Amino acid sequence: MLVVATLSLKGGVGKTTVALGLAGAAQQHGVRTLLVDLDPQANSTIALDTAPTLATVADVLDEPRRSVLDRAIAPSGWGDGLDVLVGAEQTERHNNPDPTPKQLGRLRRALQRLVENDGLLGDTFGSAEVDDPYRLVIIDCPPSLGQLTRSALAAAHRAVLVTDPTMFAVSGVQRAFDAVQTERQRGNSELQPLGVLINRVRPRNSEHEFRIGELRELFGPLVLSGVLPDRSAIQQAQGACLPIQRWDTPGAREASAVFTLLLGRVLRSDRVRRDGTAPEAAPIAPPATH
């Protein structure tokens, strides 16, 4: 089981449609998935369509219990093969400044209550070796560094840095980035970054294409090649509780091809650490400076 958090420390960039996006094509493609939504806002849960449940993720981090979970997981309404951990508001409660490290490891904790095998755990979180729930959990983290995000990066495997190309988005896939070394440092060493996913692009712009810019020449390889369009296809397909991957006008087939290529990137990356072809551990290059 892979953990992904989709991670922005500025808000407005699209953090969410990346979230959804990526759900909707691993959909697409048969990849059984869980969609945690840790944003108070709750985006991803109103966009998923999902039924009411007893409990939410405000509950699972008051109690990760496999009960309360069971009790916070529904079925989207795009259809089977995603369900969703439920986001509320009340997830607020527990986006304390400074948590305490017991605390950090609770959405960890009721993560790997999914992988228990005949009740016993073990070291078998993201293990090959037990029949997983999901291959994909996929965390849809709130655009700031409290509880709520750390927790996410202390539970995931793989961090995609969503931004836009605006003057500010240097700063803010910075912090991002600084925030999984961080991260690793204070113990979880499988996190890495997956990449950064540049949104909300429109062609032709010179101040989009000079920021574009300037993020690969500052994180280099980290830069996906692949830009989400600044299409209202991505909007209206949200607003009618659909996936892009249906919503079935140019700019919606645009936006899809580039989460089908996130996927493939998802997937590769946890052959790879299932494999064990590199090493978990290894120091992440920091971005250039000048």
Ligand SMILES: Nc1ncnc2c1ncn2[C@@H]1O[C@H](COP(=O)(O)OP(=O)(O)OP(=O)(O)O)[C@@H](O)[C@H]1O
Contents of the next structure:
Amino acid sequence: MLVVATLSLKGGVGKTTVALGLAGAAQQHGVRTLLVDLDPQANSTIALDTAPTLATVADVLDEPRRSVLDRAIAPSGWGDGLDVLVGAEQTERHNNPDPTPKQLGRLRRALQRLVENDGLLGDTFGSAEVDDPYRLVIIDCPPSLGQLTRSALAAAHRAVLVTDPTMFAVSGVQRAFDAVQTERQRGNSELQPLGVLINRVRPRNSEHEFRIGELRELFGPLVLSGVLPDRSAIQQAQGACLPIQRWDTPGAREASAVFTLLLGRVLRSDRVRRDGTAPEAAPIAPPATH
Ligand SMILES: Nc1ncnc2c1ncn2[C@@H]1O[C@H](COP(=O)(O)OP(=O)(O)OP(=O)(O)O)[C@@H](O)[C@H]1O
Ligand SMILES: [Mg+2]
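Would you mind giving the form predicted in complex with the ligand, to go alongside the form predicted alone above?
Below, the chain from earlier opens the complete complex, with every other chain and molecule after it.
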């Protein structure tokens, strides 16, 4: 089970869009996935057309027990293979600016419960492949560096840093890298940045080209080669509670291709994490038909 957080320390740059796009790609390629909606705005829970539950992620953070998790996880309305740990406004009560280490560890403990077998944990977190109900867990973070985002970093193996191609991108991405680094030093040594995904790129926009160049110069290969274009199809698909992969327009196909690339990077990274094979050795399955 690989845990990936979508992160930015600025609001509205596309964390939820990337979490949903990656979840849609995973579902399309038969990768069983849980999306954890850690944002009190609960945007991804809504866009995933999730059925009502008896509990939410806020309750899971109160009591990170399997029975609470079971009540807070629902199948997404997008179909088989994609579940949601449901978000709620009440999650805000877990967003203290100065959390204790115990509070920061609650999401990680809850996700560990997913790989438990008859009360026993796998040898290390995320390595109990036989019993893993999910191959991928995606955490959609809120736009601040409070307890919630830091809990996501404490629970994640990889962080996708999302940015837009604007003047403040470099400082925002740098601060997000710093947050990842701080968490690595604080306790989660497995955490690594998966890469920087640049969102809402408009073609032939010289300011965007300049900012993308700036990011590539500073962050090198960590800047993902597939940038996500600004396309109204993304908003339309979200408004219709459908995955972009099932929105059949040229703009949607462009965006889907970027999410397939991102999924490939995620799965290669998982393979490298687990057994140290070369990144090229981890192909993704062909798209499933719906
Ligand atoms: N590439 C894109 N093309 C068009 N619209 C986009 C794109 N990416 C995001 N949007 C739209 O921009 C808005 C903000 O995106 P999103 O909700 O993904 O950002 P966020 O970082 O999760 O925001 P928040 O910080 O509030 O959680 C949404 O309405 C979304 O549909
Ligand atoms: Mg969001």
